[in-house]
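Just one chain is shown here, as structure tokens, and it is the form predicted on its own.
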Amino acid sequence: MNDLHINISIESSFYCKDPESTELGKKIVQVGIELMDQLGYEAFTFKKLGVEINSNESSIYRYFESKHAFLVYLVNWYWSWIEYKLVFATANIVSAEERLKKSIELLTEEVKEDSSFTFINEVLLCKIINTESSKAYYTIDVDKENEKGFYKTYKRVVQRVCDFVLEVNPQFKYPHMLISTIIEGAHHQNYFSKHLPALTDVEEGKNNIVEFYLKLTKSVLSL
């Protein structure tokens, strides 16, 4: 896998123009990660980052309207990298508690630098997904960019792992609540981990939060 340079394709309602498409564009996704992962979200700006990469405030406004445009952005390519990963992993695996497994075990195991792309850093993204990604929705304008599809390539890959949820039980009644559950709770855990360890059971050279939510699945599911 990591001898492949692999493309995420992200759609167009979620930039003005491709930053894929040029180098600067790259720079500015590449160096933008960066610095939200410095100042987080609400010290961010295009202006800070214009002077970072050597470039004008408005060549950034070429790409994204806004930053909270670019905030979305990231989440959706973060979320769509965690796809690629899903498909990729579960695609040989025969057993259904054997796919559902995998992908608790990918949603919340620790992230690891991915060098099939090779301007992103996934580990910074998704430190960033973890403290700032809410920002993205937690908005007056929820409703309105849930319509225009914001929030799909999130909900596409709640389902996907949902999907294996119902065929390990197809009795269970609230798939989308425990994986939405697993997902935005080893988020915390992995915050709580790192600035309010009193709040986790976290171990320094442990997987606690993978294994927690994998025997969490398999008491809530029966198995």
The other form holds:
There are 2 protein chains.
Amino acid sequence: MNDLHINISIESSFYCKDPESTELGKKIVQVGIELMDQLGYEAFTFKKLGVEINSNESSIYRYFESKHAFLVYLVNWYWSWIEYKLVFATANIVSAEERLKKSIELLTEEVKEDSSFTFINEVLLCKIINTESSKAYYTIDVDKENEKGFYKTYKRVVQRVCDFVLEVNPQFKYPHMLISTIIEGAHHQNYFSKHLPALTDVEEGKNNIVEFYLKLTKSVLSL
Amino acid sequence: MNDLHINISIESSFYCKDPESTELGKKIVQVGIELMDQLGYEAFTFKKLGVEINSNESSIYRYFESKHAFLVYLVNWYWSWIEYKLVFATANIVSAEERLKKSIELLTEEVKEDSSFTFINEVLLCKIINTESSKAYYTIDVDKENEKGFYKTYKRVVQRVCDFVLEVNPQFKYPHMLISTIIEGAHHQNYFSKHLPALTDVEEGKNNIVEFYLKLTKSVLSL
DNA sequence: GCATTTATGATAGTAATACTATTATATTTG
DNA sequence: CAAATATAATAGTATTACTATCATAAATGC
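Please could you give me the other form, the form predicted together with another copy of the chain, since above is the form predicted on its own?
All chains and molecules follow, beginning with the one already shown.
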């Protein structure tokens, strides 16, 4: 996959000026991810990012209209990337059950190596998604932003996996709840395992999280 | 239960001055909940709250050291209240399975009426918990705050329900994951049903959320 | 190769936030 | 009634999340 040099295309509604179109734009995203990982969403500012990349706050505002918009961009990039991996991982697999299994694995495992086929460090991006992505939709402007399509990539991924669920068990009444519960759940569990271990059962070295959600899926769908 | 007039006692580490000890303190919490519900966490400020209660920003700071501390107080109040309801609802019930079922119901149902046995509007508080509570622990200072015991009430509730899980199925390896997944999941689903319905399967008038998590629990524990 | 467009950088400025500090004025209590 | 305590009013600070303006550098078009 590393040799494909696919690039994730992001809709123009997620930026003012396409960051992929210039060196500065790529640097904003690349170093922006590193800095947000270090400081957390709240303490991250465009001013600090400007200093870090030897550029100017005002230049960054030409790419993203706000810090929130930058987060939304990252979240959509992440889901586009997951969608790509999902389509790739389930292509040519005959068994619907196997396709679902691969999907759940993909959605729940922690990304630990950077595929480095883009300027984005996927390991850090995933850490940010785990910790900060809910802030993209837990905002007073959700409804307005939902209308603008800010969460469409996420919804599309959920729908794809729902389709697999229904192939496996067409009678199942809660495919969306199941998949969004698993996605959000896995993000929480990854975070909890590092910071609030009393809320998990993660053991050193073992990937219990994937295991747990696979088991959950199997049992609730009677597989 | 309305006649009991129990009051939820909150540890002194969650405030500078006990808001329950004065009229002003109660008003801060009571109107603070209403205002945070209206504005959302980000736009909520102590200054605006001061105007609302005809008091002063500086007076509010004598009760809570920061906006974040106020949220942490509310989250702990919520979990103390849930814990009380949990203990009450499961007392004298012989069947472990039934205790677990009641617990899951309690953790996943949306609170729709105010028990009005305190100065706190529980319906609004629950809305705030659904929308804002994750911001209490998705912060760069989690580890420090966890050490200070900021999340202990939540962890205690999870542990109580875990104990029921293990009574029902002592071999089950992931009780904490299961319960924290259900709790966070139900909060997400409640929020999604109002703002991002594409991520749920909630039907008008039906409480599918409780139903889904009950089914999930039963199947994963082979009940 | 030079003019023109376009991108970037530097600087300044604004309203609001999240506080802290100080002082004044009520209110309670001993 | 004095002293202690709680609350209110005011001012001030550093930072945030921007917007606006102008200068300069780089790319492109003919």
